[in-house]
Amino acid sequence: MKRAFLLIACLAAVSAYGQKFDQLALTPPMGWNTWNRFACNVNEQLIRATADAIVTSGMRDAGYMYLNIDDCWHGQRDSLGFIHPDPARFPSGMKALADYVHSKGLKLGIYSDAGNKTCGGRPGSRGHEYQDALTYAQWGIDYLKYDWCETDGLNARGAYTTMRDALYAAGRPIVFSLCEWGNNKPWEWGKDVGHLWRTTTDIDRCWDGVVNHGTWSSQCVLRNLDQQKGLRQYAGPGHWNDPDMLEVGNGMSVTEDRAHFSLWAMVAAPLIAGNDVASMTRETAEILTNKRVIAIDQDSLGIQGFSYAVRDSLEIWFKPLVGDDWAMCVVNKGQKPQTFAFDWKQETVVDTLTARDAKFGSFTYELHDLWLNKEIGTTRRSLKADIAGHDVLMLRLRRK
C-alpha cells in the first residue's frame, strides 16, 4: 500500500514545475565520501563507524556535515520500480542508517547516476528519477551525487534538470551535486540546476600527471587545480565549481596533502574528504581540521581565488575575503625547496572579477601564517620565506 501511494505521488509529481532548493550550500559543502578510499566496499557498518569517527576526531565540529555513500549501495528495483539498498550490505535499510547519522549531528548523502546503470554497474536512475527522489526523501537523504555513466543519447542539461525537478517535487531539501566531469560545461548552466558541479575527471592520490586506467584516465591534484582557471566567475553562494574530492590521507606526502587542502580552500572548492577517518594519522587530522584554512574556503563572500603569478616553480594565489581581508597561498609545484620573496609595495593585486584592490602601497596588512598559526609581520616589510617542495605558504592578510 505504501509503495502504491508513492507511485501515485510520483505520477502526480511529474507534472509539477521544478526548481532547485535555494538556501542550501551557501558556502562550499563539507563532508566525507566513501569512494576515494573504499570504492565499492561499502556497508552500513562502515558508515556508522565513520559517523562516529567524524564526531570523535573533531571533523564534525570543524564543519564536515555530509556523510556521503557513493556507488555500490544499490540492491534491486521492486515490481513497481522503486530502488532498495543491497540487503546484505545494508540490512537495516537506509532510513535507519539516516536516523543514526542524523543522531550524530550529521547529514546523509547518497549516489545515483543519470544513466541506465551507475559506473559500478548498479541500477541507475534513468526513467526512475521521480521514484528515486521520493525514495530518497522518505529515507531522509540530505545530499545526492549524480553521476554520468551509461548515458548514451542523453542531453546532460536535460537529464540533470529532470532530477532537479524530481528532487524539488519530492519536497525534501537535498543538496544536488552534478558529476558529469565537466564534459558539457556545466558551469555555464549548472547554477539553476544544482548546488555544485564537477569541472574535471576523477582525482587521484598523486601530485601531478595523469593516471591511465585503460578505458579512462584520472588526474593528479595539480591537473585538477589548473582546470579551475577561467571558471571563477561561475562560482558563488549556492553554486560551486567542484574539482573533485579530497585525497588527503590517502597516500601522498604530508606536504602534498597540506598543499592540496590549501589550494582547494583557495578556489572555494567543496571540501569532501575521502580518507579512512577511523584510522587516520595525527598529521591527516590536523590538516583536515585546520579551522583557519577552512575559514578561507568557507568565507561568506563565496569568491573563488585566482592565480596571480607564476615564478619558477612557485605559483601565487590570492582570494578576497570578508572585511577587506585577503588570503594568499604560494605553492611550490617543484620538488626542490624555493625561496619566495615578495615586495608588497611593488605588487599590484587587483581582482578584476570583483574590482577588489589590495592597495598594498596605501594600506598595511598583518600577516598570519595559517599552518604555523602565528603572526609573521606586516606588509610594511618585504616577505621572504623558504617553501619546501610540494608545499605551500598560506597567509591571511588582515587590513589594519
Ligand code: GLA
Given for the second form:
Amino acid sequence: MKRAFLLIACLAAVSAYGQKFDQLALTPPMGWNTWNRFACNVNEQLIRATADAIVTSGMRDAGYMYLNIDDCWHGQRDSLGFIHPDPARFPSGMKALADYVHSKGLKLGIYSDAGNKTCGGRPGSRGHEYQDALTYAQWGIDYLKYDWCETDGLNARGAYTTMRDALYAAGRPIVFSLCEWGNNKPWEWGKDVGHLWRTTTDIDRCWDGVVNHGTWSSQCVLRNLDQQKGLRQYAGPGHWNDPDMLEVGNGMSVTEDRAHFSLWAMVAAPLIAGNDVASMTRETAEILTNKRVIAIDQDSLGIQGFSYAVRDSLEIWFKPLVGDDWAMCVVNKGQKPQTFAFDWKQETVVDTLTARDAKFGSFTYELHDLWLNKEIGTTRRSLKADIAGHDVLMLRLRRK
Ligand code: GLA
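So the form predicted on its own is up there; where is the form predicted in complex with this ligand?
Time for the whole complex; same chain goes first.
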C-alpha cells in the first residue's frame, strides 16, 4: 500500500515537472528580436519604441506577437543569486517593461544561456535555472531564447531539459526556444523539450555563401534554407525547426528580402523579424505584413514544405496546406532573370510525409500570385512566368 502510494506520488511529481507547456506555438512563433539589427545595443526605450511601431505598422495585426530582447540586457546577480537587468539600460525594470508591452497587446521575450556566460559574456543560467525561470515568470516574460555558449562539459539535451522543467515549475506559460545551432541534432529530441530549435549557425544579411568571423562563421539565407532539407518530419504544431531569425530590412535587396520571407514561410519557420521596425521602409513593411504569405507559414496543418525539383538556377518548393490547397514557391537562385515553365499534367507532386498527392492530372487548382495579389489562371493550362534574379514566384494553389 505504502509502495503504491509512493509510486503514485512519484508519477505525479514527474508529470508535474517533466514536461513543456504544450499548448504554445501551435503555429510557428511570430515576433521580433533585437539581435540581428541591434546586437548588444539594447535598452528599454528601444523595446518600447518597437512595441509602438509594431502596432502602428500593422505588424501586430499581421501576427507578430513576441518582442524578444536578445543578449546583453543583463546586469549582475545579487548576493542571493537572482539576476537583475542592467540598471543603466533598463532603469524601470523588466516587470514595468513587460507591463508596457502587454498593454500593447504584445508579449515579451528574453534571452539566456545554458552555460556560465552568454555569447556576449553576460551571466548565463548554469546553476541558476530554477531561480532564473522564477524571475522571468515574476517579470511576466512570455518567451525564452536559450543559447549555448560557455557550455563545456554540459549535455545539451540534459541542460535544455533542466530549463524546460524549471520553466514548467515556475508556472507561467513561456515559449522555449532552443538555440544550440543544430550541434546536437535537437530535432531528434527537441519536441518534448521546447517549442522551436535552431538548426543552423547564425544567419547573415546576404543571399548565399558563408561569412567568416575568425572563430565562427555565419551563413547567408540560402545556406540556412538548404539545411532545413531532411528535417521536415521533425516539425509540426508546437515544435518547429528554426533556420534563424529574419534579415528582412537589414540590407539585402527588396527581391532578396521577399524571397527570404517567402522561403521561410514555405518551411514553416518561426517568423521573428530582426529589423529596425520604427524606421523601416514601405517595401520592408509590405514584405513583413503580407498576410497571404504569412498564412502559408501559419497554416494550421503545420507541415514543413519540401524542395520538389531544381532546374537550372530555379528551385521549386511545395507545401501542403489545409483544405487541399498547396503553396508553391519558385526561387531563382541566380542573378539572371529566368523564364519558368511548368506543365502541371507532366508533374507528379507528392508529399511523402503525409502521402498527399496534388494530382494535377485529375484536380484543378486556381493559381493566386501572393506577391502580386492576383489570380493568374488555373492548372488546366501550363504556367509560364518570368522570375527576376534572386526573386521568387509564390503561389497559393486553391483546389476547385
Ligand atoms: C548566438 C546566437 C545568436 C544571438 C547571439 C547573442 O550567436 O546564435 O542568435 O543570440 O548568440 O550573443
